[in-house]
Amino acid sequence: MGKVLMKIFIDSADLSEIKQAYEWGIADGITTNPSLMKKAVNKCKLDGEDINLKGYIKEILLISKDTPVSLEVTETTAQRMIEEGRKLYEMFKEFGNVNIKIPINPSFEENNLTHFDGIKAIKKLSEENIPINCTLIFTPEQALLAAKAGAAFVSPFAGRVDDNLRKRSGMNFNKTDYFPMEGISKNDNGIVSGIDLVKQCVQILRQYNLKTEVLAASLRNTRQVREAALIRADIATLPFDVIRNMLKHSQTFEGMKKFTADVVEEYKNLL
């Protein structure tokens, strides 16, 4: 039996985008954030809609198609997160494809008394059959804590990791910038690239037979679309310009202007 492919799931907020995802025929899911949902329903009320967020939700919901789509809480302490993942699932369960996105350690800082309360989280709601979306995931030791509290999916955050390691090392650089799975001369804790995080975490994961999925966040580019792939990622979110850009290749485009010069009339009468 072969593999079964890796899924794609859009990360935006925005309509439009996720309209023309679903339309292309390749998204299999929807990641959101608080950040991205508020920018997006204000753009709606800038030009004149009038929509709320359970609405402008909804819309989301309904365009997904029965696909997994991912409402992040905004509290941060455990019972107050399962108080509000409760509340985003309840209002909106008849769709049947809400996960609700927990972070995995929801402190500020190295003295705080909430560490584990993302942990809590998730195994009170994962054992109310509500799936989670483990978040913010930057070590193979969080996503193997998420999965045995009952995740259903863990995010590890590649492109922040990349971006951590470019700023340690005092590399100038754009988010959008590849950077290589084999790392450079730093790392974090013996990870040495964003993509090294994500197979650290399958390869974890698989090991136990663990079911949840990992899923490859804060992905920059389409190479590291292509390298989660080679190392097996359950699922890549992407932003809407790194789907848009996966088909696009200047020979492509050449042959495509060759054929077409190539074509003669006799064969264009054929169709």
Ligand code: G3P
Second form
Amino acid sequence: MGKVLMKIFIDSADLSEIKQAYEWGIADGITTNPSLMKKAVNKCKLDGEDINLKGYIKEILLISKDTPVSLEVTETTAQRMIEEGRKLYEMFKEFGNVNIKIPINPSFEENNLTHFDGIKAIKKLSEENIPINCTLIFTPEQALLAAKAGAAFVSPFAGRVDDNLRKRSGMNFNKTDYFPMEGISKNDNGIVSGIDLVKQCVQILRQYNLKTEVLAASLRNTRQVREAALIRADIATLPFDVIRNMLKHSQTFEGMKKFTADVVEEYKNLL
Ligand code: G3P
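Please give the other form, namely the form predicted in complex with ligand G3P, since only the form predicted alone has been shown so far.
Once more the chain from above appears, this time first in line as the rest of the complex follows.
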């Protein structure tokens, strides 16, 4: 049984969110992706700030104090992802514990010829001792190949699996709605929920004592975080709001109201 409690990464490129999570003392790392970068850059622009992305990323790395920070490549062929991964790593490695995010498969559709380019890039960069976080994992077999190619982390996208299962069964849902871990349909390729995908990745990689860590990604609510911990994911990467919501409960509020109302003068005079 693992003795290290599940690590919490913040899934954000927003400096104020990242600062806050590290000030609270609960962040063990940071994951970013091009969409999160775009959101952060647009927010700076809206605030009238002239953003220098290199400086901005350095600030993220300084806050992270040597905990792992994922930066994602944007290219879509093996050669270019390798070149971009090397450059990103070299550019930022002195400021922190950078790892490079590579998609398991950079193709956009079946007809593309680049289905193995993610694996090639993971293999090459891992051989150069650049830690890789393999992203956009939707099956345990993708995780298996990524681990085999040397990825330090594999990121199964739990919430997006749930989106897909709900869409296919014609359900209406909100992005943050809870999805039952045990699933809702039979037509699911043996992966009954996003958390089930994470669980299967954990089982396979642990079974063979691989060093690759399972990083549960695309988690959208607190109950999924609980389930990720129950199935012993190594890491859960969480949007800032999910981290905040983990501490809230109406009965905790009620309890606090009553306890503070019940404090007697004698108790206060003790101190
Ligand atoms: O960590 C991956 C994450 O950023 C994707 O989340 O909610 O867009 O599926 P989401």
